[in-house]
Amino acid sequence: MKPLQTRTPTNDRATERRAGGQVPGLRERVVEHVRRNHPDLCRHWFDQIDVVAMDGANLTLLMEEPVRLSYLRRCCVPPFTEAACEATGRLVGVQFVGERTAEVAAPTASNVQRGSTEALFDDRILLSPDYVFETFVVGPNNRLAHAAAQAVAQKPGRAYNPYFVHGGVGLGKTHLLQAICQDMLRRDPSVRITYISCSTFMDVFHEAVRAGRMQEFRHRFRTADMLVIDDIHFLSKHEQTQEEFFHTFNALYQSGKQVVLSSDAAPSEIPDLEERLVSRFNCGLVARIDRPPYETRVAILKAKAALHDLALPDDVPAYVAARVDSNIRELEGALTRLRGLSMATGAPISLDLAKQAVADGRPVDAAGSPVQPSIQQIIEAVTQYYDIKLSDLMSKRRHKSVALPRQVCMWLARKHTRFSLEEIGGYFGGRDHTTVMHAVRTVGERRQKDIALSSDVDRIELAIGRRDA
């Protein structure tokens, strides 16, 4: 940042005064510093950001869509603050603000009476600004999920309800659910949506046991007119939860509002899920969502670096779509690694250096592809950390000094092989796919919380790119 520079009081009052308090192309060099020094955070819409009001100390900035709105207040007042000091040269603050007030609030799920008492759970929908239908590239392996997505939430209760989209992780089916509420709210800011993860839908439902607060849980998820659950596959062999989503489900469903789910498999294979809400998921529209095809994961690079203002020449995000083939989240790691490449280096975006971030420390082969390990070097990675036998791993024993290394090695099975949830299985002495889709929720969910498990994930990952070079 540059020394801040002295003004006379004179020329402050001055610039203040000019085109209502706006300095002009005050915006411009604000964006455009935010976009050199922050990048991971800019938008192709920052464009849209306007300058409301310079007073003081205080540079206020309009944005009106309430999504993109709540995104500059949770992730950008800081680089902003940052920008503006630097294009004024003195201290100043920033403040988003709406097309209202500057008090303007993030949207809400609900209009859910509160008390005196803590609610349940923080009731604000936090969606993001780039999961819109306008960003979704549509290829075969999704036309009818997004069709279908995009009849819900111009006819909610009416078109298909539920509505149950399913797929592998990183597919896109978080960006649709987000994108049917973020259209729905813009038809009618005052509808009631009830977006939520069906962990945190689980939590709720315990603490409102736990403190008795089942009359105030039911009008919550009960009432709105749309409620949308997130990975509602967690629900498997929870029963007590179960019993009560079954209530919720059939008081939303004879009202005629809408439900949304989503989910990693269809309903019949979530394991140990009642029938009768199989049953009800599957009345409804499923739509299923696989692997992008290599021309839409083409088309995904160039929508995600469009979003993001980075220009990519045309073979970069060819070699890309053709190295990385699992999922979308491992496109937009590339694209990541690429563009922090590129700010690391002070080298231009090429192929080299796509190659590069592709490979991003793995071995490579003759082609520059990262050299995936096979399921047997896995294997052979974990029964050495965990000093265990082979025979032992692939047994019938549930100890735990057994369980959690063979769900550790079907884990690690699922997101660095190419195999599917029965052939993983099969190498595991013949367990069916629901063993295999337990075992990775269950060591996926246990990483977020158990500090040391996801050390000790972290260094058999290393030990495996060892083993490969």
Ligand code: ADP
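Note that the coordinates shown come from a computational prediction; the quantities given were computed from them, not determined experimentally. Positions refer to the first chain, counted from 1. Here the rigid core means the biggest group of C-alpha atoms that line up within 1.5 Å when the two forms are laid on top of each other. First, how it differs from the form predicted in complex with the named molecule.
- In a rigid-core overlay of the protein, E332 has its C-alpha displaced by under 2 Å between these two forms.
- After superposition on the rigid core, displacement of the C-alpha of F428 between these two forms amounts to 2 Å or more.
- V34: CA moves less than 2 Å between these two forms after rigid-core fitting.
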Given for the second form:
Amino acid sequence: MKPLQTRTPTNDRATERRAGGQVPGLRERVVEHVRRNHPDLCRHWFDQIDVVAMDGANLTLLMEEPVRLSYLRRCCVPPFTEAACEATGRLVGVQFVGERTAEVAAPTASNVQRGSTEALFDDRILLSPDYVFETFVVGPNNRLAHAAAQAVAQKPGRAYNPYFVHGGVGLGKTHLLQAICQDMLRRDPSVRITYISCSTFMDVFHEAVRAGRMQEFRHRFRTADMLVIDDIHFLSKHEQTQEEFFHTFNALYQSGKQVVLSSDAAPSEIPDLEERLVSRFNCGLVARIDRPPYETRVAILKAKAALHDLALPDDVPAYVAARVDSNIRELEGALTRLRGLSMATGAPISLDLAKQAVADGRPVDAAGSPVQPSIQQIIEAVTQYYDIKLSDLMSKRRHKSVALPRQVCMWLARKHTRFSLEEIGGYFGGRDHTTVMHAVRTVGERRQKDIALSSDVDRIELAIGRRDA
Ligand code: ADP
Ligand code: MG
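Got the form predicted alone; could you also share the form predicted in complex with the named molecule?
Whole complex next, starting from this chain.
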């Protein structure tokens, strides 16, 4: 972090208390600073953030759209704080609010059903503001899946029930599922949606069985207006959970509630899935997403660049799309590396830079070596550094001596590989994406304040070749 700039301090409390909109250019300066220093976190809609008040040492910023607000609170408090300090030349705390009059920060997601006060279900809906219909590029590979998803959001329970979307990794299944949720929430903020990954559903089920709280579990899952389960193929081989899910499904279906499912395979191709579930899944609409053709890949690259306010000369998306054709996560990875190279070298994004970021579809750096360490390398470096056993890292143990290294692993995997939160969770004993997100956030925040941790992390990055000595 750069040192704070010193400006002449103002002693006049009255001028400090005025509404932030009147502090000349504060909003612009803060957003510009975040844009420059944290382009990965930045979104084009940051321009719509408003200043509510600059009161003493507190800057209150407004974002009314709840999913965007939740994103800002989850991921953007440290960079905005840094930017506000820089822009004002003093220490400033930043908070994001959802309404102009809000005194204190409201809890994150509103459409939450709570079982009891104990956290059997921690089911705040964590939706990404990036995953909406507006940012979903339609092509021949996903046209049906997209059209049906829109119909489901418009007429839940009446268009296609269940809606089942399947396809390979990184092809947009989660994006579509979340787009349905967000579209419905916009139409009717009171709608009760349960959005959950299949692995979390299984964990919660086992926990409910163990704790003798099945009644609560059933109430929880059978009374939603819509149940959305991501990666339902994880039910494979889990007979007991399949049995329970079958009844959950029937209860919802019979009362006309919408069920939305995603999977890496078509219903009949999911190994060891009960026949009666296969036939239930097939009775609505089953849509497949394929790999995008060249034109769609170009369009996706342009859309992603626009979302991040990244200027791309025309030949760049054409070049990248011609060489990266496996899935969209790979395309995004190429864009991220391109931005990184541009920042590191101070050169604007160009075809030459794109050539460095992408070679034969395989990501390499300027010297031709792979850009990503493997998760395996990260795990090895962390276990070695902290001198702990691999089995401890993978275990459910929560003791500090293993919990922190585990979180550091997740943080490094998130930073240096292109695996999704879900996939990273999979590497660490099937933990779900919210656990990974929590780990990433915790380490990210602690690194800012805890010098020892920050230097531990630096040294591990050195060991995996991600940092120059
Ligand atoms: P999956 O769940 O199928 O593994 P995701 O939904 O997580 O894939 O998509 C991976 C990335 O690709 C996400 O960042 C998503 O926004 C992006 N993506 C996928 N399909 C599209 C599309 N058609 N338009 C824009 N972005 C897309
Ligand atoms: Mg997914």
